[in-house]
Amino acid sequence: MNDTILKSITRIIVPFIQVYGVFIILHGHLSPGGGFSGGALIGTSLILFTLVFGVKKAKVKFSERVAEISGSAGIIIYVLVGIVGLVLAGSFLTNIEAGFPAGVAGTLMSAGMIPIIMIGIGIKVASTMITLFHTLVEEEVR
């Protein structure tokens, strides 16, 4: 696309889609949002720049290797807090009894391990819809 106006308000609206994916990540368990919806707001903005700018600079930004890492890391992220809940307190995602700080309510630091997973869980859906998109764009063009 060859659009200035276009690729101008991108460059400006990205990295505000992105802060706000991040804000509604981790604000997940104060208020609506979470992991999912935080992530699919990053994974959009993701998209919106290859649609703008083309896959390959898209693919420079967030290439395919990165998109494996930071899924498996998402993923990673989940599984480890679930074992240490296990290991701790003998159920899987134990919160509160594992050890995890509960904090004091209404902050964000609020709600012991329930940040951490949903940050695993918006990497993970941020990452998969990226290459979803990524893997559709190429099929298209093939």
Given for the second form:
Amino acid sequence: MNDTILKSITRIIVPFIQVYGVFIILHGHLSPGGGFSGGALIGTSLILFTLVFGVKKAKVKFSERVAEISGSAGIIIYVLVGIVGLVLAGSFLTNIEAGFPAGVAGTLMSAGMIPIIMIGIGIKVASTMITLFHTLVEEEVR
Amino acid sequence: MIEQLPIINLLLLLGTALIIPLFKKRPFQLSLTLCFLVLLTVLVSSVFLLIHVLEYGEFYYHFGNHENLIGIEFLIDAFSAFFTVFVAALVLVIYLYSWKDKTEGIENKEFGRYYILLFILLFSIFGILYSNDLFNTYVFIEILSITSCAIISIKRKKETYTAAFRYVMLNEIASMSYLLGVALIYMITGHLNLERVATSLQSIWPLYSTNIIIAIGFMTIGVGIKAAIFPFHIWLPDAHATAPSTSSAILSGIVVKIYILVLVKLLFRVFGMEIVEALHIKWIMLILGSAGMIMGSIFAIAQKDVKRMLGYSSVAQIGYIILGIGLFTEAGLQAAFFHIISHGIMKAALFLSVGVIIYYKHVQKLKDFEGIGYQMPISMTVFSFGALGMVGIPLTSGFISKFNLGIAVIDANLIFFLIIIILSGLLNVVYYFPIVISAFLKDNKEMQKIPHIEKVPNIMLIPILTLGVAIVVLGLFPNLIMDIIVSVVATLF
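For comparison with the form predicted on its own, please write out the form predicted together with the partner chain.
Every chain and every other molecule in the complex is listed next, the one we just looked at coming first.
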């Protein structure tokens, strides 16, 4: 498929989708959405890229190795944050009591560890979505 | 510190699954050793927890220091601690075996992924056992069914895909009906924590009888499909026959039992004796259990493939466990729990020894087993011990569990089911003994000339020998675990 309109529009639109995804992830503790929805948005933007430019180019942007590492890293962030709670307050995933700053409710810098966890989930979901899509596409080629 | 052990167990298992993919460039031996160390640590800490719980009693673990009204809760009591030790020990043995069993259909590229799946599977099993919360149990059940589907379909073959597809479809139906049951319970009680649900059900169950009947129906059928209780067993033989031997051993020996334990938790901890008796669940379970015992064995007789036969035999043995639970007496539950352990060990021994034969001879049909005892004496001996245990010959652990079950049935004044137990034992003879006889006792001159060449790596033989020894040791000294099982059962009444 070689469609100039599609390609130019995808080039313009993908960064916006991704920024919106990051916005949703970072506002997970304030508004509806969070790690999963934001991560799904970022994943979708990469799927759109794959659909328009083909798997080969998409693999250059987001290779299997990167997907594997970021997939693991997403959960590792979550687990490490949980362990901080375990060490400091005696229970896995303890939030404010473990010393995470509570901040002012309603502002971006609040809710202690929740934003950090949301970032981890976002990375994991995005990389999982794109890996699943790549796997499905490649199965068909074979 | 000891209060943190359950979460440390879970994190170790999850962490290993996360770290394996990062190691890819390094030699694979490193991650194998790491996995072994992790499993060993988990086993040691589970044993430690069991000793602690038996001595000082149960304790709770609250995530994030939230109380159980809003938070997630783990309950570590004799029940969960004992079965986690069982799971960890059995998986350690199967894991050692899996080191060399690479050729059996798993591509080299997938081999690392196999261990990732194995560790996530273990993680979810530990989660199910510890969890004291209906919804978290659902989440872990979902992880468990997806990973078990994946370790079935890891061989890139057509039959495995068919089997895995059937498995995933039925298991999704089962998960959804379990979730619907949880939703109905939540609707009337407003809680998800097992203990809170149980206390509020005690007071309100006459008011919302329809809700509870529907909920209990959906939940038992959901868990029943996953546990392969008789009429819902159709996915099991295919899935267990086509999966790699290690997967079959894990699925048949452990995973299916976990769902039965979930059922036990639901019936005994959530609904309680009063509701169970009012709904005649006892009779449903007794009839389904005995139907499974008979029909599973009859289907097994007709099989030509040894792994399919073992799969159908699992259906029959699950019938024994369901029968024991269905008695709703302490003796029945003790017999059922002992059979969970002994069947886990025996089935693992059978699947792994068949796996050694498949590894070496590349045969899987029953007729190819003729005279194989001369060529592969060790694995065939272990297979014979497993078969004897399945039939229930004295000196094996299978005898003890059937004996206990028989006594429990007599205590409950249900002599009819004793006849079914004996009949099913005889049917087991019909399909297990011909294999042993044709492997060892066929008088065939040519076979005896072949020197015993058991060119199988030691690392595969040691695990199956361990399992074979365990069968006999449990048959001779059942009190090694029976004492613990008595205190496990005491937590449920």
